[in-house]
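We begin with a single chain expressed as structure tokens, specifically the form predicted on its own.
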Amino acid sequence: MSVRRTAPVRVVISGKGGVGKTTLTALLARELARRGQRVLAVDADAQMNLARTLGLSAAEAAAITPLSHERGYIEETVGASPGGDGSMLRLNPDVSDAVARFGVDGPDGVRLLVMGGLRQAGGGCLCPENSLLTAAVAAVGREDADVILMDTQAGVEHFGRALARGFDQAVVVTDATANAVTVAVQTARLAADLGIPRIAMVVNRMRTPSDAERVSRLVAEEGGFPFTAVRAVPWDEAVVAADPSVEPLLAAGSPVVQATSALADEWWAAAMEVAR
């Protein structure tokens, strides 16, 4: 029985670029999906493949309108037109329908919202456009979802505009190079500066133990990180020839999909168990 609580799970999920932190995304929706828990999958990377790893075709996928690309919906509540300069921002903008307006339903019933980021170079100031993301994610309540998963850019950026306050979980993805695991480790630290009370890494493309030795050295080589819980999912060859689509994974009981359901379990009875 699927078990509801005042407010959305909000988990956001990031890393260094190329870690795999899409497919792990639409895995995780549609994991829980499948459970019965109605899920809204937050695409905050401005390169929005989330759609067509989810599921969605190239046409369904070409057809939808990035958030932040929505012109008359960022000046009728942000007060500012795209490019601006900022200044006559409303700090509180009513963003309550974004979901509603602007969400894609997806395979297993996963809601899909796009916010898109910067449309050219030598665009203006994304002032508006930034602010518009970070209220449209903070205003999801629970007539939205259940439970959301925020998909991010690579990096850290993000976490610079607080665009993550307010989730209950970061799970930031590392593979077992050294670059990686600097950057899941500078995210963890300012996902703790925002007071996300759940951390948690995810060694993704796991080939041997010894990855996972060589991971636990370099977090120590960063100077340590106190993570909530540290997870691997194994490397398969199957999810280069599955791309850029999670369905043929799931269709074949990958074992990247068997370990992605058992963090999808450990996760959400983590979060009932902090909402009770």
Ligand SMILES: Nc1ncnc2c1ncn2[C@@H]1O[C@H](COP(=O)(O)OP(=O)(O)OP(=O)(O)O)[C@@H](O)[C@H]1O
Contents of the next structure:
Amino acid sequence: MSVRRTAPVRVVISGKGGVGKTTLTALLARELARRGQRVLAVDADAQMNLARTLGLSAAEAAAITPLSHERGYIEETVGASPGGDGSMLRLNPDVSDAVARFGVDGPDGVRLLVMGGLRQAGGGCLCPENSLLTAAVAAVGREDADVILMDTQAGVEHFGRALARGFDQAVVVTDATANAVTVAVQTARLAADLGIPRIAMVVNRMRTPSDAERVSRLVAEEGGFPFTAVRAVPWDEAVVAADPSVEPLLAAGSPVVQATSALADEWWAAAMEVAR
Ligand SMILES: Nc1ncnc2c1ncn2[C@@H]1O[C@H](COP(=O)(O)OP(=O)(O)OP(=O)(O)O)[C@@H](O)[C@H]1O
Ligand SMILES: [Mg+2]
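Could I have the structure of this protein in the form predicted in complex with the named molecule, to go alongside the form predicted on its own above?
Following is the full complex, with the preceding chain placed first.
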């Protein structure tokens, strides 16, 4: 029996620097959009490179104003100015129009919301920008999107800001290096602490089957983690050649596209069924 829900399926993608978070987010977003899903891609990395990776032009990407720079909107909704200490914050700002007002349309109808720089301020920072961004993601309803894919900055700090609270799934990306696996396991534990029920691992840039064995040994050395799924995406020279956009990969149907397409089928077909 299907369950009616009012929120989109929400997925956060995280992991160590340079493991392929943005590439995989863009590929999954395009894949799901091509299956007819209404996809909202959220760029929560201060580097803001998801737009180009999704296939927007340099000019289109440069024209985007990140939400954290919308000073007037932040004051109007959160009740305090960016840069303030948060002592005057409105606790439940009405930001239900943020995607409609500030989202931009990308290829295949993927809608993109660029968050911009978040303030780095330990666990429970209540600064206006962070409050707005968290509320904006939480406010996205099924009228706006079927699925949200949120690309994050490298490392674990963003979990301290709880942007992903209430998310349905975390995808932890790693490669076959010990440092990346350490960050992946730390990230998975933080996602579990936030109450995210499904936490999957993607071993990206896999060159040989021994890479997968190595990752599973490294996860065990970190004390293990009950990932709901562990899947591999192969090293694909075409990704390097296509940089910065995944567009040429989709046209060519390269190995990395075959792998992400299989992930979209396996993971999100089921999630969408529940969400219907
Ligand atoms: N499967 C792959 N095969 C080959 N190269 C890849 C693959 N996936 C990603 N790359 C390349 O690895 C580099 C890092 O990828 P990407 O920017 O997606 O990582 P990231 O985790 O988002 O990085 P950051 O932490 O800086 O945000 C890019 O040059 C990208 O083209
Ligand atoms: Mg990135």
